[in-house]
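Next up is one chain by itself, shown in structure tokens, the form predicted on its own.
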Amino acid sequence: MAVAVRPAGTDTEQLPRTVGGREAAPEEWREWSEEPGHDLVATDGGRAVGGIHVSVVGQTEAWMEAIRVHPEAQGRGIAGQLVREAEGVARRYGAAVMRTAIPVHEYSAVAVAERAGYRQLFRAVVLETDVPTGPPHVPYDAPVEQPRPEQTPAVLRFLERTQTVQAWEKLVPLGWRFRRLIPELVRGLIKDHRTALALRPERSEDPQACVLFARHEDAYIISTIDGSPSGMQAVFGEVVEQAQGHAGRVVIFTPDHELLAPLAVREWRHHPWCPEGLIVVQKNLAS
């Protein structure tokens, strides 16, 4: 019997996100999505033995992710087959490219996607410490404040020329998801006290570091950070300051790990979903 993909209902059977010991996605990522999506459902004689999820992440921008096969079911092609029909949900609601992160380790899984033309595009580390406890370390010579809207432009130049923002082509992750660095994301950032920036003392409408983050009950999430060391450590500080007392953890996405060095944490952990970092790949839709 062929197998059949189909958009998952609430009552539908879906495989659980661990399959066979392997993890499709990270613990949290359900929790840190910032938008809603769709999960797909590969059956075969009504029995679940696939599921991928896609969201839809800008106005052409889309995003899969926790994808996954049943053991006994593997070697047919219904990886290819849910990465095929979760393009065509994208499709569908006028994405122009889609995009995925995938641990450096699962070697299958990066096979799945260059098979079905996808290009890597960088590589990204990801890191996570406890919050330290005790007053943050705070430069006397990096002042920080919530930028205003109306600052919107002046910091996207700021962040489109970090060496962050550069290695990453102009992408960001919010939560688990990568995408483009646009003018009305970073508003949104900006109006939800999301983003903070480190000033020169000189030029107090000069930003010389920048962070973007996210609360959440069991981590704060750094998707962001960049500019001089002083900067970092003081917008690190804040972010810090924040946490303590909310959450336990601070978990940090870098292209580098030496590029944290001037936050000066001793005890960065990798994270366990993909502790030797992620490779994001994307695909062209519209060709």
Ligand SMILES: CC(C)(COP(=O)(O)OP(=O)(O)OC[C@H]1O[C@@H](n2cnc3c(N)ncnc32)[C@H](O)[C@@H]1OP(=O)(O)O)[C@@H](O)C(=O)NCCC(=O)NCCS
The other form holds:
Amino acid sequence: MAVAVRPAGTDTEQLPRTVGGREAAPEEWREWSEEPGHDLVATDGGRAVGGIHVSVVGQTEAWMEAIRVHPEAQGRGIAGQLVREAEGVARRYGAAVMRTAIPVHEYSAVAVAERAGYRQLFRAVVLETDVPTGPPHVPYDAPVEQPRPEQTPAVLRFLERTQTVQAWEKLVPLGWRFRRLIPELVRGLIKDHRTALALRPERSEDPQACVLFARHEDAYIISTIDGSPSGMQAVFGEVVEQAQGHAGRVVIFTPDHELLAPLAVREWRHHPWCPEGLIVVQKNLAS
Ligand SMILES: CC(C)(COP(=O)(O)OP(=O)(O)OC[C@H]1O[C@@H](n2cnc3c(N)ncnc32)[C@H](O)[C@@H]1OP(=O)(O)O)[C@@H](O)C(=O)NCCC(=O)NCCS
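Switch over from the form predicted on its own to the form predicted in complex with this ligand, please.
So here's everything in the complex, that chain up top.
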């Protein structure tokens, strides 16, 4: 019987996130997600044999994740079919581009993306550390401030010039989903107090570092942190101070482990879902 792919209802049977001992998505992807999405289910003779999740993350941007196929049904093109259906859903919501992140070590998923016409954009590393208990190191020459919404253009201009955002082709991750860094996004993060700037000692308009972050019960997540070494220490100290007593760990997304050297964190652990990092891929849905 042919495999059918349909949106999942509330009572639809779905494949678990882990299939054959492999995790299709990190444990926290739903808790950290910033927007709702759609679960699609592949069924064969009434039995769930595959699944995927697709979210619209910007006016014309979509993100897919948690693709998985039952081990006994793998190699029959079901993943390819799930990707095509997810793309169809994204197009119906006006998305012109679809992206996803794949752990570097997941060769099958990388192969699926390549066969489906996705091109590799860049890599990211996800690191975590326990929230330090003592008072954070506060450099004297980098006072920290939460920007006001009218500072959105200046914050955006600063972020766009950072090595991090340039390496990521002007995308930033919120939760596990990368999306374009646009003024509306920065303004929203500023309004939600999810941004901190390290100013210059003379307090000129130009910041020397910036952090974008999210607060969750299990972790504080830094999507982007970049700037001068003491500026980075200062904004990291701000996040750590906020996290103390609220969460056990800080998770950071970065293009390169080395960029975090100024933070002088003694022990970084690679996120267990992607110990060798992530590959972010993209496909233009209009073509
Ligand atoms: C990744 C996964 C979803 C692939 O499912 P699948 O149904 O076996 O994949 P498909 O049969 O649709 O394969 C699609 C294409 O990728 C190719 N492909 C799939 N696995 C491959 C592999 N290990 N090596 C090389 N090519 C592979 C297939 O040949 C196929 O190309 P074709 O259409 O030209 O023949 C499945 O292995 C899985 O569930 N893995 C565990 C969960 C996981 O890692 N999810 C991804 C997290 S990002």
